[in-house]
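What follows is a single chain, given as structure tokens, in the form predicted alone.
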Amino acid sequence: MHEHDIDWAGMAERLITEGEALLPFVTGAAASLAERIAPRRIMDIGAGPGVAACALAQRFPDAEVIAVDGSEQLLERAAERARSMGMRLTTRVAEFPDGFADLPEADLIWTSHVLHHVGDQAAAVRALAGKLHPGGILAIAEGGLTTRFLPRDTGLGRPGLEARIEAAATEWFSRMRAGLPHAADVVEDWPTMLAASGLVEAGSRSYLIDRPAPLHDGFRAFVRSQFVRAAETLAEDLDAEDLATLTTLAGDGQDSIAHRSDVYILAARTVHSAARPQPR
């Protein structure tokens, strides 16, 4: 199965737990953006079940926030989340980038870990930049530091498992990118892509996610979901010993993520942003 064939709606619970676990980078980026702009309209492209969109609505209560996604089922979850939080949120079903032309312009466009699913990332940046009002900001969350969850030596298998998972995932990611429709090789220098799209003041800033052990059950569920997915995705990329260790960690036994006291979440996510120039 290619990445673009994944049933994202079927992953709703996993996407919600991931969004909540990594939420500090969204709230941190929103606080930084609030120092630069007071948007009247915000669009979250690839909003999924709405965790980030609701955080943006909370930070900018006077703005119209539009959650955009190709999955109507995920947008229903986003609308439900907004109602439960007392947030105002509009939803629009649109594929990206094919269905993007019919969307309105906005003062702030946010997209998180979506563009690496698009074959031609530079063209996607240009499309997003073209939807900004003058003075508006495009913020793209891509990259950062790989998330770590466990000590180097877990007492299972060889030490350094997560480093080897990262190496295997890098190879898998390259294959995934190569298999996307209209895949185009590009240096993933996001500020340069933003500037090439006619935007100004391009730059990057990273935000820390630090959830120390012991984790509560919700965040622990996120970590387990990451190990489950790694075991499914990287089964052919890891050696037998590492795959057995990964399967144990993803399971329900005493050595699994579900029962370990040393599980944590430590990561950094990077947000690249730039503004559409004001007319002279």
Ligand SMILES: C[S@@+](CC[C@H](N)C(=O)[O-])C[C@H]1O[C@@H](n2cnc3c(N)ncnc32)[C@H](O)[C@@H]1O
Contents of the next structure:
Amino acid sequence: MHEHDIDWAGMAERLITEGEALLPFVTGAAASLAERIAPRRIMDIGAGPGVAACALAQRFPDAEVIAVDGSEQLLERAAERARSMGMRLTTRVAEFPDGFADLPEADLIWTSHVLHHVGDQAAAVRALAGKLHPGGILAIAEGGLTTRFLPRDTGLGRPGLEARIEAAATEWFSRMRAGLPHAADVVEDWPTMLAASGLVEAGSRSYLIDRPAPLHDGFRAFVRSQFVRAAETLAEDLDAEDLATLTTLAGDGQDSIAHRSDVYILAARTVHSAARPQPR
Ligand SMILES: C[S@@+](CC[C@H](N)C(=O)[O-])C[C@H]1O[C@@H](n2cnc3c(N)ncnc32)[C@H](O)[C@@H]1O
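Next, report the structure of the form predicted together with the ligand; the form predicted alone has already been given.
Now the full complex is given, and it begins with the chain already shown.
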């Protein structure tokens, strides 16, 4: 199994807990977007199990919201979520890049943490820009600050574990990208890519997610899933001491994420956006 062969459907629960934990960046960005546009149709590209798509449907109740993803199983979860929240949501299976030609145009295209899984990110931005109605906005959530969960010194192993996990995850990310079909190196300057796709008013804004300790069980489950995933994916990148600490944190004991009083969620997520110009 290569880094880029990700079992998305198998990650449904993890994507839901993550989406819910980080939801403030979606609601914050949606509020900023609502000051600029009253969309009739919204597409969430790579919507997964639909946490953001449902938040967008809530923020823009008059819009038709289409959740688009390569995974039919995840879209079933998105539809279930929408039903349980009493939201209207349409789903559409489409795989980047080939399946995107048939998608309709939209006034707001939202895509969060998806384009970095596509080999040619600049081409993906161009393809999405081409699906905007005049005056429509493309909003891309990529980057920000790595989420932190624990104090520097946790009383377990060498202090600074999360900084070393971040460094190892950066290497993993580069390997993942290099293995993608049609992988193309590009400077990850999203506003420049948006402008190069013919869009105007390109800019970026970041949103804070601040959930202080002590966390409730739902958010704790998200943090634990992050440590379990780090232990799975970074086993060869971390030294034995850090891996042992990570395994303890991801386990069930008194020192684990499940029982510690000092676990928090602190993150920033960036949303880059630009508009398709109106014809003169
Ligand atoms: C990291 S998840 C992000 C999910 C959601 N947007 C969020 O921010 O929580 C990436 C999503 O993109 C989808 N995806 C990845 N590569 C894709 C591709 N080439 N075409 C369509 N969907 C893809 C996956 O199925 C998954 O649902």
